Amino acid sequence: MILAGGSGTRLWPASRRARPKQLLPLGPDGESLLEAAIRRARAVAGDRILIVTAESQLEATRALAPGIELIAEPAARNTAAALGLAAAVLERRDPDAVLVMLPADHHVANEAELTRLLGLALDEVERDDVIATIGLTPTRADTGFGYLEVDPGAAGATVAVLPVKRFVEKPDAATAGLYVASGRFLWNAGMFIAGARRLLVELDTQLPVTGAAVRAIAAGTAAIAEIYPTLPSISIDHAVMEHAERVVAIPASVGWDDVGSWAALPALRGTDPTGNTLGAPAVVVDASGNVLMSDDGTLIAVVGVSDLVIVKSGDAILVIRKDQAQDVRKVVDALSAQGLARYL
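Atomic model of the given sequence only [the form predicted alone]:
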């Protein structure tokens, strides 16, 4: 089950409301992040794939995912409602259904290893009815990710499967450094594996309004357009995972990145000998470490500059320092505040 309804504001101006980042051809061969996610899903589940997307993105998603079942959200209500709805739909078809929940907008370098670890997670879920998550082994003290604290000393813990003690929000730099140094924390990548029935029981307990609503929608006794927009907007992490019992993490080192900003493009597309990532016709003179992108063949020329992001997409141009790439969201906020929504 692939979550593909996000907005990807930190990849503006290429990512817009009508064409968010998972639909963009950001891969080295023009592959979109969604297409890559579908390929990873097929490696685990064959053709048993379900995509939850936004109603406004339905046709664009269908174009990239022909023949795959889609559920369209009439309003964005975060991941608890989206995953709950998928679980309710599948549980009615098969009470023993197990979901592998994957985000649509991530990059994974070692897909074969991820497939192996997802198989291990499925074995754990089917044997013990746990909720499993893929936890990424941190490579740096990053403040942009949530973390999982695991318990290597717990009874039954193995190198491959560790009980989760708690989910923690994005930390400040000092705290992130302590997390990584301790060896007890993994990045939370938002990949969960659980039985559909187990997930719904957790929703009934932790978020009963959403649990009842998604069951009613799946049963056809409530109209999705009427009830879904009224549901709480909350992530599955906050709504369920932080309170659920018997949650385990599978530690993973798979070359993962959430492609959360333009600074992630070098990991996705690579660099030239001077460290520039080129997604546009370019003239580069005495310049290094830049990300240069255009979606219409516009030539970008840079002279004597380093570590910039320059993106030309549609009717907008972005220039920002690479180490401030997370701040693109401030541009999106400013456009909204200034009544310039046509650029969103």
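Form predicted alone done; form predicted together with another copy of the chain now:
What comes next is one chain alone, with no partners or other molecules.
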């Protein structure tokens, strides 16, 4: 299952309220992150793919996922409800169904390695009914992600499969540094593999209202439009994973990126011989390290500038230093504060 319900403005002005990151043509040849996620899903699940998305994004999602089963959330209720609903639907079809939950809006450079590790996770789940998660080996002391603490010395631990001791929230910089130096922490990328029944049992125990609701929706005894919007908005991490027994992590080095800002575009699209990442008709004079994006054929000419992100989308242009790309949120805040929310 692919979770494609997110929205956000970290890639403003391309991402807007009505057009989330996973639907944007950011990749090479204009591939969206959702399409790439579908390819990764197909590699482990063939045609047995289910996408959970927001009702408001249903048509746009369907356009990028022809022939794939979609479930529309009438309201965003975070990942516990979305994953629970998928688990309930699939468990009714096959009580032994195993779910591989993949976010729709990440980038993975080494897809073959991810496929191998997901296969390993599936083996573990089928062998021992664990909840498995792909834990990314950190490449820097990033403060933007949650971490998993693993126990390499635990009974049953192997190099490939490690028991998870705890989930930790986004740390401060010093703590992140300690985490990475310790070698015992992995990035939590929200990729989980578990039996549908196991997930539902966990929900029944730890978030019983949601557990009952998603079972009722799947059974057809409750209307999704009525009950789903009333469910608690909580992540599957907080609701289930942090408290569950027998959670294991598969350490992974797969060139993963959460595409959390425009600074990720060079990793996603590569750079051209001038040293710029070009997603627009462009003229480059004495300029390098820039990311140039336009989604409507607008030409971007740059002279004498370096390490900038320049994005034209719709009725707005963003010019931001690449090393400040996280500060797009300041623009978003300013647009609201200045009565310019129509640009969001």
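Each form is matched to the other, and the largest set of C-alpha atoms that superpose within 1.5 Å is called the rigid core. Bear in mind the structure is a predicted one, so any value in this text is a computation, not a measurement. Numbering follows the first chain given and starts at 1.
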Check: C-alpha of residue 46: shift of 2 angstroms or more between these two forms, rigid core aligned?
Finding: no
Notebook entry, point to check: For residue 274, is the C-alpha shift between these two forms 2 Å or more after core superposition?
Noted result: yes
Notebook entry, point to check: By how many angstrom does residue 337 shift at its CA between these two forms when the core is held fixed?
Noted result: 3.9
